[in-house]
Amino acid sequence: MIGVVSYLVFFTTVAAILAIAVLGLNLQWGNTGLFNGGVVAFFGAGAYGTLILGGTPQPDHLGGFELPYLLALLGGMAAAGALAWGVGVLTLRLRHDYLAIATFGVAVAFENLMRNAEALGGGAKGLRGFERPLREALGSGFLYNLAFLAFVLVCLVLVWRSLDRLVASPFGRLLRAIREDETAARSLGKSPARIRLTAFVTGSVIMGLSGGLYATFYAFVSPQDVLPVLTFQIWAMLIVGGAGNTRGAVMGAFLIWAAWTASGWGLSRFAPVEAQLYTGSIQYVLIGLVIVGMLLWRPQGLFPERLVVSQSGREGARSTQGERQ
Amino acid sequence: MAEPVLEVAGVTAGYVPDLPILRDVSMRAAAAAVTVIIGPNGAGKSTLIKAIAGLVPVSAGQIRHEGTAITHIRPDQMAQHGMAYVPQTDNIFRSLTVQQNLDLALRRAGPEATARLDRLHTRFPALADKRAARAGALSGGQRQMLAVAMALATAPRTILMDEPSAGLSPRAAQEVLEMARGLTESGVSILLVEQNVSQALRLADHCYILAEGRNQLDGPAADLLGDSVVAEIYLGGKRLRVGA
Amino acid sequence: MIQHLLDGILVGAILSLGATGLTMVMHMLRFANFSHAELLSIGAYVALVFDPLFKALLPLLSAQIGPLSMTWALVAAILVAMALTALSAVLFDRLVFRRVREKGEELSMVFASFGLALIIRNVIGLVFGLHTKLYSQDIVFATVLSRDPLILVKPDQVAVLGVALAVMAALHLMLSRTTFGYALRAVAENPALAQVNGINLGRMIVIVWLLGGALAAMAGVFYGLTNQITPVIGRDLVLPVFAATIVGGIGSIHGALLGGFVVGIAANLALVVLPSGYSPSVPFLIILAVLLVRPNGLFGEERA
């Protein structure tokens, strides 16, 4: 029983996280219209800064700044938005393309900086020599891990109320005019290129919390966690929510979380020995049918806003319209 | 008017289904003459000609060439029924050479495209000097001339020109005007969209008046460049009456 | 260094044959295709279902070229994976991303493109398995060139250049000679006018789909010949094909053609001063370098 209770908590705990990363990116595409293919290097900026400044010295890598935890997990999310600020300078005022591939790029440089600077982030070995917080007053058994999990759904609630609070204010209808209509928009005398910037680094910083979360809570990270796949599940996240609304993002997280982990557990435990090298092809596989199969036959997504999101879009659509007559 | 070589008939068009910015309307063009449309901004000029040329939908109405209906037609159909649409701007491949555009304007003509190019070479010396340039490179009036070459390359029997005098200086407006008349004489109807009121409504025969996206007032070109009202509204009042 | 250089200029021409295609339905379509690099591995695998075939139906094609490992099976198995690959780039549009367009989500085109990536490439793994293979067992041994510095050639890699290049010629002729070049470019510059000019664009689009999938059919079979061939060749060449695209300017077919080489050389002469291990972090430094300098790219026309 305690066993059953103990996984709940680790999975709704990495669920949660994750659920944090989807909100970061309903902000650049939900909202804004921004495609971000290296989701996992803002994530993974956020994870080794966050170790790297809030670690214990060690010989062999960069670290051991020992700041307070809080500290280590700002600046975590200020390596993360730095890194999207500057993919973002270079490439929001060109054709969108453009920020899809340099993020997906930024992504394979990320892992790929991350495996072979031994001097920055351990290599291959990953980043060692983390104290997660409050470990002496907690222990580091079931009721730390109830208190961690206590404290990333507050940063998940906080994160979600202002992320609703931002789209209801001018400043979020300006993102959606500038999605639905770039023309009228600039036309209405504001410079879409920073307000996208800004939009693209918000959503950076809040992947980089996401990824802060979760090297705490393993209190580790290695090339291995930073991996593209990871991209494609917050994509399949957000996608399986609803692109748009911040309640399907989080509950997309949950769903797509434990369709995962679910598959994996059963393709480990039913498929042939032989076939135990492919389980990972297969898993692929399928969230690349989820992504293909939701745009295909229900692109909103399967938790479309109760106050029916597609009609204010259209409104806003109109309006804008309306406008250029 | 003799039977009309272009019939527009209660045409509703617009590029977002439910948003029409032409309501209900109705022209005729009259074959081997110039048929102008004016009309303040934002009229429904624009696109009352690229309906015709298919690429704005028509949700009501009719459209008919030489009496064949072309409502729904591809823009890429045009030339099979004789017509041909020289865009307002970005109306040449500025990455080709002048050549290049030709060549790509006559791939259909078959064994006639010699002919028709040394014809339009005759017509535009210009086009024949700079046939190497780069057609991004040449200037404002060559450009559109090109446009209009590129057009008479498929021998339409109807041109569509929107606002083909639109940037240039008043002697090259004047003389595209021109060359748009000169056309009408080897039998071409010619459908004319122009701000330049006063210029197009003397070389023009017969003119339409659109605003907010419906017929307004119609009538020999002659009659409306002396109508005290449309003097009022659309040639700036005085001014005209002094000029004219 | 000048090994460096030679492996480059090859490692280019294959990546100019991928960024021929991907350049072109990036700018008539309008999006990122972050699936075309998986064309190279279709068309790959195809030709190592084929030559195998052709060799046991007709073992006259066995006999290999002159010096080369390649046999005239494999050259008939190239053709049909050309031939294949291009058919499964229309079937691909067809299937996804023509149904994406008609619903007017053109943001989502890169999206479906990656969800159709990832389906392609792990498929393959499942069907072919993950370990690596090769066309020939037999092994060619280098020509050296030269003995100090160290130059070494493999007739293959020769062979392959000099195919490349002649493709590309022909590509160029095509391009700057014939009506069809001419109304290829006209899309790619302006659809509508090209549409106003009697072009149709549907028809555009699937010669597009072909021609891009049999170019990247004949990188992936020559990345295969002068590497080897797995199921994540597509994840592996998927960001040199575009950074050539952006070093060529998005939309231009002869950028893209330059852009291969100069990515495939740059990666190559950036090794001399890098350590390997972060060979594939290159191309993201070339996009970043372009973007900075010059970011349309050497041949790329500004365009909203």
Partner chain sequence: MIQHLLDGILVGAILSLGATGLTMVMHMLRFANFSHAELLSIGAYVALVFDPLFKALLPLLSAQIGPLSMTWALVAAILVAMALTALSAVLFDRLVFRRVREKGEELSMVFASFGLALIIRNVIGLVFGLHTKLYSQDIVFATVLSRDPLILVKPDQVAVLGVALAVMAALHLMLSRTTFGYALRAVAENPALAQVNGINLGRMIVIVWLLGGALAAMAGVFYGLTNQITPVIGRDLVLPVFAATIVGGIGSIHGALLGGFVVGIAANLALVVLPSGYSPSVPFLIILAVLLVRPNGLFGEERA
The other form holds:
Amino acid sequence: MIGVVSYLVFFTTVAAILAIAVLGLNLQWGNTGLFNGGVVAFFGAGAYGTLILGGTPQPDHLGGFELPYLLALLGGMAAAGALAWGVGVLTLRLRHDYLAIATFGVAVAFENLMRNAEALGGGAKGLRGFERPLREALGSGFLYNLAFLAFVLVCLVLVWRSLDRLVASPFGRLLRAIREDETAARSLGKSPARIRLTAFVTGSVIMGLSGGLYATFYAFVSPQDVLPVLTFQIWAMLIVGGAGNTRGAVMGAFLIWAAWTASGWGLSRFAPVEAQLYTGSIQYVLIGLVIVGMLLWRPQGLFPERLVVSQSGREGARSTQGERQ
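Switch from the form predicted in complex with the partner chain to the form predicted alone and give that structure.
Keep in mind that what follows is only the chain, not its partners or any molecules around it.
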């Protein structure tokens, strides 16, 4: 029984961390229409930035600043935001498929940089030597994992509620206006380029928070954690849940992570030995099938976008309806 509870804590922690990244992607794609094919680069920037700033001294690579955990986490988010700003300035003039290709190239370049630049991120060996926060007080067992889960859930709820308010604000309506018709938004005196860059950087900072939490949970990060397949996993979570809907983004993250872990367990348990050698590849194919299947069957996702109408908008609609009557 204790083992089951421990696994549920582990599962929920990872799913909640990935849900934060999906919320960042939802702001970019679901609300603004920015096709970010390089999610893992900003996730990785947050992960590496957090461990470099908060890690213990290491002789063979950058880091060892041993900053307090929250400062290190904020530094990782800032690293993701800085990378997003540089990428956004260069690529946000592109549209749709061109933007997707450019940002996907950034993700591939980031993974190769981390794999080969040993002085920066430890190369293929990755980064380790990170002291988990409050480990001395809570130990390194179940109690620590439970406390960290609570912290991750607090972060998830804060991001979720903040984005809900942002989407319901005038700025959120402006994001949707740019998503639907950028030319019309420009004709109203708005600056789509500046607003798209703001949304892109904000979403990437949220992805950096997710990466920092992920690296903290494992106290380790390597190039294997920033492979491009993570981008497709996060996209599958958003597509299944429903782009433009924060609740759908969170639910999609939990559903796809459950399917991913269940498929891995099922293949390792019931598949022939020859097939078990290709478990990872089979799971990647399954992710692709899920994305294609959802786009064909229910492109709006399980939880379609619901436009939020302000109180003044409701009152205006009521008055208009009364005049018509």
